[in-house]
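As a starting point, one isolated chain is supplied in structure tokens, in the form predicted on its own.
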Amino acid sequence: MILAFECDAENVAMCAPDDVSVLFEFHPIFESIPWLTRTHFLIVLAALLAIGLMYFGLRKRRLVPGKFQLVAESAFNFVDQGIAKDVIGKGGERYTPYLLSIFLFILFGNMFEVTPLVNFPVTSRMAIPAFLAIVTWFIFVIAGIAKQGLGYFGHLLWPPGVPVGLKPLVGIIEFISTIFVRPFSLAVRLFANLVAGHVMLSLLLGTAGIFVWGFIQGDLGFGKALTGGAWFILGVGIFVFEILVAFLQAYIFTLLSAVYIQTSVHPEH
């Protein structure tokens, strides 16, 4: 994309605005229903292809699986010996559902990234995960207040293990860091990572089509081609890996949380 101060609509392929707050609003996709965003649809329709994924892999199982029930049942497997019992031990399959559920949520909303004609993943709005950290968040100080009663927080407080002088000092630095610092670093590192991808992305094929078109109409020349053209190489480049990106951050979201859940009703790991 390339911005003008002066509005040149011949020579430029957008104009700055005025306000640069309208880069940031929600812009409804039907105007007769002023409440229905492109955001909003794609967070319901990344919530319905996970339901759907899980409700039609596994509402029939056949003792021979077909190929959408062996989706269905490798993503549970994954989830719930790879992380919730692995990961929380003991009682961690009282947490497949909430985990699966997010992880499959975050995977099909960071996909929508590199999905044609939509290239927008609904992670890189930063409520979207701040919303799942504050779940998170009150599900494992809830478990820990189940486990250990309000001396879950005196546990916090008072470490097990450290030195009497050292408690005070480290007490605070863990209340801090366990209640506020790790749903902040749980959204943001998911939020960033998608917001990076997806500005590298556009940046890339959207220099790069232009470039391209440009020489093609003959306002540009054949350098500039060139550039497109390795931009474009670079671009799909970065396509592929974002790919294994979107896997990646929906992985670490849902391993973080099962080890926070962990530390809340296993303390004594």
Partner chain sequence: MDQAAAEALKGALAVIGYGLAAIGPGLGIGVLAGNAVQAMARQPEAAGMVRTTMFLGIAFTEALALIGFVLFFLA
The other form holds:
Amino acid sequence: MILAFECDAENVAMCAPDDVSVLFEFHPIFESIPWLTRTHFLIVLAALLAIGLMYFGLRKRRLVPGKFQLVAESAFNFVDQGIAKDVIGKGGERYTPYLLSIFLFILFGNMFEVTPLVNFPVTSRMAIPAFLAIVTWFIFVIAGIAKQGLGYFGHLLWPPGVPVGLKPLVGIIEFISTIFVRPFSLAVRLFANLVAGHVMLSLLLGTAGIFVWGFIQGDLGFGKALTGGAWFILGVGIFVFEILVAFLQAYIFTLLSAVYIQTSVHPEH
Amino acid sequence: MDQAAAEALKGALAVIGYGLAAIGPGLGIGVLAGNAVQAMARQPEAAGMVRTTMFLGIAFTEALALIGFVLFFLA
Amino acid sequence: MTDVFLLAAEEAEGGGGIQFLLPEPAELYTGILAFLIVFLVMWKFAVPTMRKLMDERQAAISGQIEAANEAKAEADKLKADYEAQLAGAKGEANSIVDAARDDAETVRADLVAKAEEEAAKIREKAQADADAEMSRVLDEAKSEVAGLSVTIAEKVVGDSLDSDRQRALVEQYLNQLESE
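The form predicted in complex with the partner chain is what I need now, so please give it after the form predicted on its own.
Full complex below, order starting with the chain above.
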């Protein structure tokens, strides 16, 4: 069983399910616990990997770092220097724990997409991106209120430095964009990228497997095997691309969280 | 009307709708990233600021494509 | 017909569509729990430990640089000491050589003086010897001459004279000659 759905391999160029959610929803591991699926296991595993990297990287910490420590340190410096201090500026190091958490959690969640035998990014389930986007929303709104008081919303609705005639219009756009579009786009961006990647990879590689296997079994003709080979080559190309996407989306989510926090903490920029 | 045909038509329309929704953001992100690269090439010392602003702009522009993506599933 | 229609509609509603976009509650709870644990670990353990580590490394590096500077200063001081000692030793050696040269000079002068003295002594002695010899030869020759003169005179005069008186006469004459 390569794909979870029936495929009319004789008549189609590529197997596709009628409903895309069969690629994302799994049967329960135990029949008695209907909600516990593979996804839960992978979410916890992503968290454990993030914790494990830091734990094993810092367990025997030395001034001259070992391999694990070097990886943990570069992840830390990447977020601390490259994102927190660089983007937020003064006081940015206060947000390093949160930014490092979301970066590592999303990174490991994404990397499951291109991990052989796992091949399922937990960030392609809306639960993770939505939750993290809402947490980021709370952080930047609370940071804005802490910095500017309730004038934070006032500045959004009545933006300074804009001609008076345009103020209501710009204010409404700004308010909607900050309060609603930001968390929405943050969550959907991550979700959509990983969903698209997962669909492409599973359909291309799954179809390739079915066609080539059918040819070997003698059920399908040579043309189908060739088509399967083409899908496989394309799938491998996309696989490599998805490794980049997995990293880039984790980076962009973290970077945009930092940028949003920065606009709240230093509104003058 | 045939139920299956209606479903297929709905799916096809949703795909076309998403394709249309992706045109604008695609062009916008292209222009935005191109100009950001120019700005960084002209003033490499401002690269950090340009990059941050570029990502912010991409985030705004991309929101439209993301709304299209959501509507594709809602359809 | 109506039943089939309803079933199809229900399936479309339940399977895909907006359901796919909404977070599933069970996954949301797991995600929240997992993320909170990650955040707690990062907040309480990883980031403070990392900062401590960076500070320690900074302190260690600056300490090492300081220690290296100190060691260099010490080495410089030692070098200066050695150079001073070396210069002192050179001066001492020079003075020793000078003293030795002075000593040698004195010894040489002594030796030369002694040798000259000796030579003078030898010369004096030789002179004295030569003088003594000359006076002895002269005396001998005088007495010889006196004897010969007496003999000649005897031969001439022919034994007329008392030999002793004649000798005394001649000697007196000769002494007269000498004193003149």
